[in-house]
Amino acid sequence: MSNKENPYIPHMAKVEDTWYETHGERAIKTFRVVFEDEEVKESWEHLPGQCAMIGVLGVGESMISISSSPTEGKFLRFSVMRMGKVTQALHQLEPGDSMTVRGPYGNNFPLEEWKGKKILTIGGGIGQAPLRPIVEYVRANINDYQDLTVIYGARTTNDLCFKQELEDLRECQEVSSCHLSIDIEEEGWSHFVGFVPTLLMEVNPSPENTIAITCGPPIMIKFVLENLKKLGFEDEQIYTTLENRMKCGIGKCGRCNAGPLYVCKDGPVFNYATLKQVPEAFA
C-alpha cells in the first residue's frame, strides 16, 4: 500500500539546512526540508496554521507546526524545541540527512476571510512558530490586508526565536509595526522590558476591523486574552492554536480531544468564541 492510500505511511524529506534559534536545555532548532519525491514536492499544499507529523525512522514522530508560509516556496520549515526522545533525535539531524513527514494536518487560519482587515499577531517563545506563516503570508499579499502588527517576546534575548527576521521586520515597509520584548532587563536591549501581555497594553491596538492571533505559553495566552477583552476585542476577533497531545493526526487515537473537539481535526486553530465554551481546552 502506498503512502497516498495509507495516511500512516510518511513521505521522506531531505534536510537542506538547519540552524539554532535558541540554545540551552530546551534549545530550538529550525529545519528547512524538501521532499525527496519530486511528485510529492510539487503536489504538497499547506496553509498557515497547519501542522505535520515529523520524525526519525526507528525513533518516532511528533506533531510540529509548519513554520513556513506556502508563499515562500516549495520547501517546509519546522522549528523544534528539544524536549524528549523524538525531538532529541531530530536535533541530531544535519543537512543531507532525512526525516519523515506526514500531513498536512488540521485546519488553518482563515486568511481569505480576513482580507481587508488589520492583522495583529501576539507571540511568546516557541509560540511564534505557528504565527510566522501568518506574517509571511500577509507580507506576500500585503495589498489584501489593511495593516500588519507583530508583538513578540521571550524571557531573555537568548530565548527569542527568529530574532534577525523580527529585527528586519522593524525596518520593513510592509509591516506597520513590530514590537519586541524580554521579561528581564539586559544591557544593550533597546526594546520593551516586561511581559508580552503588558507590551500588548502598551501598544494599545484598536479592535476596529482587527483580527488578533496569539500563541505562546498557556499563562501568557491567559493574560493576553484578558487584555484583548479589556481593549474591546470581541471573542470572534481572537484566534489561538492548540497543539496538545496529538498522536495520530487523523482523529483516530483520541489523545488530543478537548471536550467534544479533536485538536488534530477540528483545530489546531480556534477562535476564542469556540474555546471559551470548552474548559478542557485550557486544562
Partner chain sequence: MSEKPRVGVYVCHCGINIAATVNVEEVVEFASRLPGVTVVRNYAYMCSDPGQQLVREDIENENLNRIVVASCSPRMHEITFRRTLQDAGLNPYYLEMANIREHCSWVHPDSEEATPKAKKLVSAAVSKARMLEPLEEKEVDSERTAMVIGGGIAGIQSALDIADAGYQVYLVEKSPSVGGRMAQLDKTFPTLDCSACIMTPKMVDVANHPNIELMTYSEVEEVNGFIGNFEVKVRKKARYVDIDKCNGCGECADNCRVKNRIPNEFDANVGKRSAIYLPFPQAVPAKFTVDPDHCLYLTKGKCGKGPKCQEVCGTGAIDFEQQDEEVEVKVGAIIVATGFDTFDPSNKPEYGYQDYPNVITGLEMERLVAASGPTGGELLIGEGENARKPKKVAFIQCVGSRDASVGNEYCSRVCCMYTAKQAHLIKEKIPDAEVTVYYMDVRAFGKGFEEFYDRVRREGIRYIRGNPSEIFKKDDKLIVKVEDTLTATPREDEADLVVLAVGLEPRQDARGVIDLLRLSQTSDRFFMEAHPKLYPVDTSTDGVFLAGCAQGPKDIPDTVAQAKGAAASAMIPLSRGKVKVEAQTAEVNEATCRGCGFCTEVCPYSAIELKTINWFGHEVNVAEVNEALCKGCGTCSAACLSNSIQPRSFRDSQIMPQIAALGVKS
Second form
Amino acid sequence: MSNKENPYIPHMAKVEDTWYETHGERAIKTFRVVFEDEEVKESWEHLPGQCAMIGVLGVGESMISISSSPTEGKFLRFSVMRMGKVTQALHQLEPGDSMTVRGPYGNNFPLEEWKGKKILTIGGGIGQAPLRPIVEYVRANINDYQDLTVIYGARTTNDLCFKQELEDLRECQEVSSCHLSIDIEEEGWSHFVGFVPTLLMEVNPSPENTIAITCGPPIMIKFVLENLKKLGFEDEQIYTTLENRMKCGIGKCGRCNAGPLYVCKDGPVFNYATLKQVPEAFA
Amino acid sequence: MVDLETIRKKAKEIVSREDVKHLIGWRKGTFGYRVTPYWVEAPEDAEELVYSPLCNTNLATSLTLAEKLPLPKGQEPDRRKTALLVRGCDSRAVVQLLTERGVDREQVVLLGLPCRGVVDLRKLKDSYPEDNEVADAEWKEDKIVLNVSGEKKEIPREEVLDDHCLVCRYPNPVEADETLGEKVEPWAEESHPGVEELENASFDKRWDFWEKEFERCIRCYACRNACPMCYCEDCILDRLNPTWIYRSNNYSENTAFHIARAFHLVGRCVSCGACERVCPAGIPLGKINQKLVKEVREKYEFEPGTDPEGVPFQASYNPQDQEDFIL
Amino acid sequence: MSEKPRVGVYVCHCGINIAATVNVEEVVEFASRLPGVTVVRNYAYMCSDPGQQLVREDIENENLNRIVVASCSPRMHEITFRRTLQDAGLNPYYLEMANIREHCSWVHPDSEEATPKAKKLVSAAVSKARMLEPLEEKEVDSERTAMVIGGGIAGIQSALDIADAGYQVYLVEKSPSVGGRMAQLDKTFPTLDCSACIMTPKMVDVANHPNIELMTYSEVEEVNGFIGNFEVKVRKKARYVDIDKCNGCGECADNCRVKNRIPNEFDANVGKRSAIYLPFPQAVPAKFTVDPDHCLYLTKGKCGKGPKCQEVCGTGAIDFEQQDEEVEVKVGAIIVATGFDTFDPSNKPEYGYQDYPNVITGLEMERLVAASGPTGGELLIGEGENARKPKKVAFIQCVGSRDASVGNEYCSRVCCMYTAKQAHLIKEKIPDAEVTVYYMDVRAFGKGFEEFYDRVRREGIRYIRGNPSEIFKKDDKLIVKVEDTLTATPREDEADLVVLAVGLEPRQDARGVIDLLRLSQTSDRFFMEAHPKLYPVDTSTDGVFLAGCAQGPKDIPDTVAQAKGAAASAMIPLSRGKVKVEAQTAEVNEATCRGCGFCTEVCPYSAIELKTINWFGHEVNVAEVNEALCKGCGTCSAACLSNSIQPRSFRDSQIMPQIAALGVKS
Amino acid sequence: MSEKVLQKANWSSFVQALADARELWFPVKDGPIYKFAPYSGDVDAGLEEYAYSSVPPKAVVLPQTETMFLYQVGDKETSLPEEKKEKVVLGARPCDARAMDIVDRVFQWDEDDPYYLENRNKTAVIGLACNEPFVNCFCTSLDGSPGSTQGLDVLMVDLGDKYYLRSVTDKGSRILGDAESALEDASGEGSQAEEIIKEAEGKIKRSIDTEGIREKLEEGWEAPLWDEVSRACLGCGACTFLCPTCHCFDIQDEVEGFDGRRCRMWDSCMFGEYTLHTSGHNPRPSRKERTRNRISHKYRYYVEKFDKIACVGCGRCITSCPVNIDILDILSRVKEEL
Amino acid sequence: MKMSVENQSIIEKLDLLGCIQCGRCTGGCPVTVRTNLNVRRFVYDAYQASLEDLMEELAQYSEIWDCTGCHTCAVRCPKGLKPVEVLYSLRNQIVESGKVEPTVRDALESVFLEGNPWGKPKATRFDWMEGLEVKTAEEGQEVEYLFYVCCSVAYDPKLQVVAQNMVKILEKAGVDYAFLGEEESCCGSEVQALGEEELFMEVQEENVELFSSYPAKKIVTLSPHCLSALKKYEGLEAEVIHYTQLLAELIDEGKLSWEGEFPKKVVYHDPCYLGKQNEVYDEPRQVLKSVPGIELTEFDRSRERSLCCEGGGGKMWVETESQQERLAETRARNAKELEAQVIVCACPFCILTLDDAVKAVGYEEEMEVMEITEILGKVL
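Cool, the form predicted on its own is there; where's the form predicted together with its partner chain?
Then the entire complex follows, led off by the chain already shown.
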C-alpha cells in the first residue's frame, strides 16, 4: 500500500501567509496553506462545510473546518484558536513552515440544493470559520441565489474574526446585508451591541424561501434556534455544524458520535430536523 | 461482629434523615460471588443491603467518584450528606481524604462496621469455581463459610482472604459516627510478606518480575479508578501537554504509569487492596504500594488514614526526617 | 505572546574562564542552527557594557523577542541582563541563561567534554527561552521599622545605626540584659582595652535611644509575612519584677534564700548568684529578674513564710503574678544577630574537663581574670586553705576547632589571639608563672595581631608546637601529654592549670531561629548568607540579614563592621518605603486543583491558602497564591499531585522542552 | 471444505507445522490470565487448560498499540512500518471470531482502514468450539453458538483424545494443507462434533431476548435507569478493552529524541478524556452518558448502520467488571423498564 | 615526579595529604614514652617514601612493631585519619618480603593451617565445651544470637571459663542462641595487625561465607578484637555486638539477675578494642554494677582516656625492648593505689597481659585479674 492510498498519511502543506484574527491567550490565527505536492494540490477538492485534519508532525492533529471556499483558489484557509497542544504548535508556524493536512472530511452544505434561495448565516466567535466558505461561495455564485444575509457577533471587537472582510462585505453590493455585533459596549464601535440572538430578532429576516445556517458557542446556538422558530423558520430550513473530538476523521475511531450520528461522516453539517431527534447533539 | 438486621435497621434510620441524600452499601451481584456497591435512597431499599466477606469494593471511592456536573444557573447544589458503610480500610480512606480536604467531614455520615477481611476471588477460583447461581458467604471466627446453592463450605481464612486483609491491622473503623456490633481483635502482625520476599530478591530478579507483570497491563486504569485516593480532577497520567506518559502500551510506558501512581500514593495508600483486586490482568499491584507503605512506616512512623487531625505525610516535614537514602 | 520566538543567543568567553575549555566558535555555529534562533554572537565579556550593548542593539535591529545568554550562573548576572532587556524595551523575563561556566568550563578539564556540554546547555536554554512568557514586576509598601534579634555587640550596633538613621527599631534580647558575649570579656586583643569600658556606653545608648524599643528577656515566637511586611510575635517573658518600679538597689538579691547558690551564666558558671538577680553590675536595663527555674517560691510554691525578696523590696516591684506577655509588631526588615556558644569540651573527654577542676575553658578564664568577675580578677586554683596562684599554666589551642572528630572543621578565628591575650594577662598577674601555649599553627592575621603575638612571646610565654592529646593526673599534678612536633619529642608536661581555648559554635537553639525565619545553614551549622562574597549579610529570605557570629566566627571589629553592613542593607527597604515582589510566582490551575492543601502545608513562605470558589454551581476548594509572599521556589509544585500549581517561568511546558533538549525523553 | 482429525498425540507437530508456514498466535498463560501471543517454540502445552483469553484475539488484528507511520521530527517525509506477516490464530473461541466479523465492517465501510485490513486479510483463524461454556456466556442469544463458524477459517472441536477440524474457508483449507502431515482424514467425527456443540449450547445458562431493545434504547434516552446502572461504575476501561467487538482507538504522536511515530492505541468510551474537548466541554460529561453510549453503540447505533448487534455474548465485560456492572442486567432492565 | 599506582593509592587510601602534623597521634600514643615510636613521623615520612618508592626502607624501622593497635591515634586525629594503618601497611611490606620474627611467622602460619594463631590443632577448638550442654548452630537455621568464640578463649585454659560461663548465663536467661560448631576459625584481627593483609582478606571471605550459612539476627563476640574484625568484614549482614552489650540488655530487660554476691572492690579496665574502637564504655560497667555486693571503682585514666595494656596489635607475638615499665604494670600499680582487689576486664588479651603484670610487680597475693564472666560465674 502506498502512502497515497492510506487515508491516515497526511500531505505536507506550506504555510503561505498567516495573520491573527484575534489576540490574547486564546488567539485565533489564520493560515493560508498550499499543498507542496503538485498532484495533491490539483486533485484536492472540497466544498463549503467540510473539514480537514491539520497538524504538526511530532505533536499531533486536530480537525479544523476549512474556512476558505473552493471558489477562492487552489489554497486552503484555516482559522485556528489556540487551545491545546496541537493548536499551540500550529500557532508557532510562520510563512514558509509546513503543516500536515489530510481530508477533506465530512459532508458539506447542500449549496446546489439551495440554489434560488435566500441564504442567512448566523455566526458567533470562531463559529464564523465554517460559515465563511458559504459566504464566499454564494458571493462567487451570487446569481444562483436570491439573497445573502450575514449576521455575526463576538464578545468584544478583539474576538471578532474576519473583521476587515466583514466590514468590506457591508460595502459589497451583491450582498444585501451584513450585520455585526459585540456583546459589550466599546468605544468606536458603530454597529450593534448585544447578543447574536438579539441581533437576529433585530434584523428580523423573513423565513420565506430562506435557509438559515448557524454556528457558534452552544449557548448561542440554543437561543438562535429558539429565535428562528419565533421568526417562523421550519426545522428543515435550519442548518448547523457540529464539532466533536475526532481522531481518525473517517468513521473508525469511534469518539465523535452524537447518538447514532458520526460527526465526521454524517456531519459536520446537519439539518436541524435531523439533529432534533438526537438529544446528544446538543449536549 | 454485627448482624445484617442491625445494619439494615440503622441504614433505614439514616436514609430517613432529612439531611441525608443516600447511604452507600453493598448488595448481592448478578452472579456467583459478586457483590456490588449499592445506593440506598429510600428506607425500603435497605432490605437489599448485604454485608459479607464478598464485599470487596472500597466504598470511600464512591465519595470521590461522584461527578460534579455543571449546575444550571440559579440551581443550588444538593447539600445533603452522603452516608457510607465503612470498615477499617474504608474508614482509613475517608480519614486520609479528610486530611487531604478531599472530603468534608460534615458532608458524610459514617456507619462503622467491624470486618474480618474480604475474599480474594482469584484465590477462590480454582477450588470453588464461580457459577451463575448467586452465592453467599459469611464470617465464622477464623473461617469463611461459603453458601453455594444451599451447600455450605467452610474454608480457613488464610486460604481465601485477600493478602491485604491477612495483614490488616485495622479491622475496625478508625473513624465513624457510630460503629455497629462488637469490635474485632486485630489478628495480624506488622508485616508485608509479599514485599519482604521481593526485597530479598536480587535486583535482576526484581526487574524481571516487574517487567513480566507490567508487560501484561492493558492500561484500563481500573487500579487507578478503584483507588479511593486517586481522585484528581485531571490525572496527570491523562495529561497530553506535556505528555508524561505515552499512551502506547508497552513495558516501559506501563512501568512509568505504575511507578508514577505508586509514588503519588506514598504516604496516602491505605492498604485496602482495591487496586489489586480489580486488575483484570492480575498484576500484584499491592506489592508495589505495600513496599512504599512499609518504607513510610519504618522511616517516618507514619500510617496514612489513621489520624483525622493529622497532616498529610507528603505535606509534612520535620528537620529530623531521615534522608540517608538521598545521598 | 503567540508571536513566533526570535531568539538571540550570546555566548560569553568570560575572558579565558569559558573560552579556554569551551570552543566558543563551535558553540556559536551550533546555536545558529537551533530552531527559533535568529542571532548568535560571542563576546569576551558579555556582562561588560559593550557586551550588553550588543544585546540591546540586536533587540532593536533584529526584532529579537527572547534572549539567551550563555555565560555564568544566573546568580551572578541574571539581574544584569534582565536590566539589559528592560532597557531595550523587552520584558525582562524573556531572558534565559545557560550556565556554561560553573556548570561546564570550570568543572571540565578539557574541551572535548566541555564543548558538547556547552552546546547541550545552550540548546536547553533556547528550548526553554522559546516558551518563556512576559512577567510583571510588582511593588508593595514596606514598613519603615526594623527588628534586631540579639542584643550583643552586633545587635546593638545594628540597632543604633538604624535608629540613628531615623527608623524605629525593636531590639529583642533573650536574656535579662543586653551586652552578650562581649560584656563577658575582660580585655580585648590586641589593644588590651577593657571590653566593658567600650561596651557599656553603647548598651546605655541602646536603652535610651528614642527610636529603639528594647525588649530584653524576650523571644521571637513567630514570624509571618515577607520583606517590608513582617509580622513578628514576641514573647516578653515574665520577670516577676515590675521594671518600672525596680530601681536596681539589689536588696532583693541580698536577701534571697538561695543567695550565692545558683551558678551565674554570665560568669560562665564559675560565679554564683541568687534566684533574683542582675546578671552583672553594668546590666542594661539595670533591673532585677527572677529565675523561674531556681526561685523557691516559683518552683515549690513556697519560700519560708513568704518570699523574702518581696518583703525587702522598697518599691514593691516584685510581682509573682506576672505573666508572659505576647506582643506583635510589624517590621520591614529583620537583622539576626544571635551570636555564638563556645564549644563544650566535655565532647573531648581526653582533656578531662569534666574530671579535673583545674581544666577550664577560655571563657571561664575570661571571667576569672576580669575585675568584674567572681574573684575580682584574682586568679586562684584550689579551694579554701589550699587556694593558691597557679605556677604552671598550660593553654591548649584548637579545642573544638579544626577538628573533624567533633564536626567542627572550621577555624574559630579568635582563639589564637584570645589565648595570647590571656597568656599575657596571666604573666602580668603572676609574673613568675610558667605559661605554655600548645598550638598547631598560630593564626595572627588581623590588624595588629602578629605584633601582639610577637610581644607575648617576648614576654616569656612558651609556645610549643604540638597539639596535646591527653591530660591525666599523676600525683596530684596534671600531666599534659604532647609531642613537640618541631623536635619530634613526646613530652609529659606538668601543669597547675590548663586553659582550653574552646572554639566558637552556632547557638544551640539556632535551629529554632532558622525555622522561624526560613533561613538556611551552612555545613558548619552557622547561618548561611545569600552569597559568601557578594551578599555576605543577606540571607535566602529577603529582608532578613545577618550580623556577627551567627553567620560565622569573627572578632569584635569584624562583628561591628558586619553589623553596620547589615544595618545599611536593612535600611534599603525602609528608606524606599517599597519592596519589589517576586514576579516568578506560582500559579494555580483552578480547573484541575483538587483543594487537597498539600501546597499550603509545604509552602515555606506560607504564601498559599485554600479558598472556596463556585465551580459551575458547586462550592469547591482551590489553592490561592499570595503573590506578595510567593518566592517562586516551586516546593508547592513538587508537592502537587495533580500538577495544578506551577511557578511562572518554570512551568512544565517550559522545563520539559529544556529537559528534552538535554537528550532526555520528553 | 475439508474435514480432518488431529490426534492429540500429534499436537506438537501440528503446531510446529502451522508455525513453520505462518506467524502463529496462540493463547498463552501470562500470570493468572490467558492472552494471545506469538508462538515462541516453547508452548507445548495444549489447549486443555485454556478456557478463554481475557484479552480477546482482536488484539492480533487490532493491536493495542500500532505504529501508523514514522518520521524524523523536523523532516517532511513519513515512512510506513514494516509490512505485516501472514498469521494464523489458533484457539480463538467462536464468539471472538464472530466479533472480528463485526469489527471488519467498521474498518471497511465507506473508507478502508489499511492497517486493520492488511492485518485481517493476512490472518487466518482456527477456532476452538466451547465444550464447556463459561459462567457469563450468552452467545446463543445473539445468533451465536459454541460451534459457530462465522468469521472462522477452520473450526476445531475437542473430542477428548483428538480434535475434529473442519475448514470453513479456502484459506482454512490451505492452512489445513500446510499441516497435513499431522492430520488424518475425518470419518464420521463431524457428527460427533455436532453433538458436542449441541450439548454445549444446552449448558449456556444466561440469555437475553434482543427483540425490541434497539427501539427501547432510542425511546428511553433520559430514563432514570441510566443513573442507577452507572452509579457504581468506576469509569475504567476493563469492559471495553476486553470486549472483542470494541474497536475505538486514539491516535497520538510519540517522540523520542528526533524519532517520531504516529501510532494508534485502543481507547475506551468509558474514559472521560475520550470525548473531552480541549475547551474543557465534554458532551458525555459523566459515567451515566458513557455507560449509555457503550450499550447504545452495541445494541442501537451499530445495528442502525450494519443491521447487526455489535455484541457476541462472550460475557467478558460482565466477568471483568470490578463492580459487577452486568450488561445482561442492564439490557433486561432496558426491556422491562423503558 | 613519578608516582607508582600502588603508592598513589596508599597516599589516597590513608589520606596522607590530609595530615596537618598537629602531633595528637604521637601525643596520645601510649607507647611513645616507652619506645621510640613516633606515629606522626611515620605519617609524614610515608608520603615522601611512597613518592620515592622507599616504603620498604621505611619499614625497616623496628618501632613499627611497637604499636599495640589501640587506635588512640585514630580516635584523636582531628582530621579523621588513621595513622595506625600507616604502621600496619609498613608491617605489610615486611611480611610480604618474609623478613619477620619466627614467632610472628608461626602465628600466621597457624592461622592459615589451623584457624588460630596459637598453633593449636583445629580439632581441639571446642574442647572447652566438654561436659556442657551447648547449643550449636545448624546450617540454614536462623538463631537470634550466634556466638563467636575468640581463639584465645577457645584454647587458653585460663580463658576457657569465659565461654563456659557464657553458656551457663545464656541458659539462665533463656535466649535463643547458638555457638558455631567446629567450623569456627580465627577472626583475623591480629593477622591484620601483623600486616598480613592478604591472609586477612582470605579469612574474611571464609568467615563471611561461614556466617551466611549460619544465619543470625546478631553475632555476639566474646573478644573485643573479634568484634572489631567482624565489624570490618565486607558483606557481613548481621549486626555484630560484644557480649557485654547483650548482657546489659538482658539485665535491663529483667531477663537476667544474680543469686550470689561478690563483695569485693573491683576496678574495671577499658580494653582499647572495646572502648576507644567501638565506644562500648557503659555496658560492661552496667553488667558489673548489677552484681550484688560489688564495689566498682574507676582508674583515673578510664573510658576514653584509658591506658592501653599493650596486648593488642599483634604484640602477643612481638617483644618490645624498653627500659621503661610496661603499661600493664603501671595499670597494676594504679589499681593498687585504688586498693582494688580485682582488676576486671572484658578482653582476653588484656586479661593475659594484666595477669602477667600483676605477677611481675608481685601483687598476685592481694590482687586478682578476672574476666567479667568469671565474676558472673560466681554469682549465677
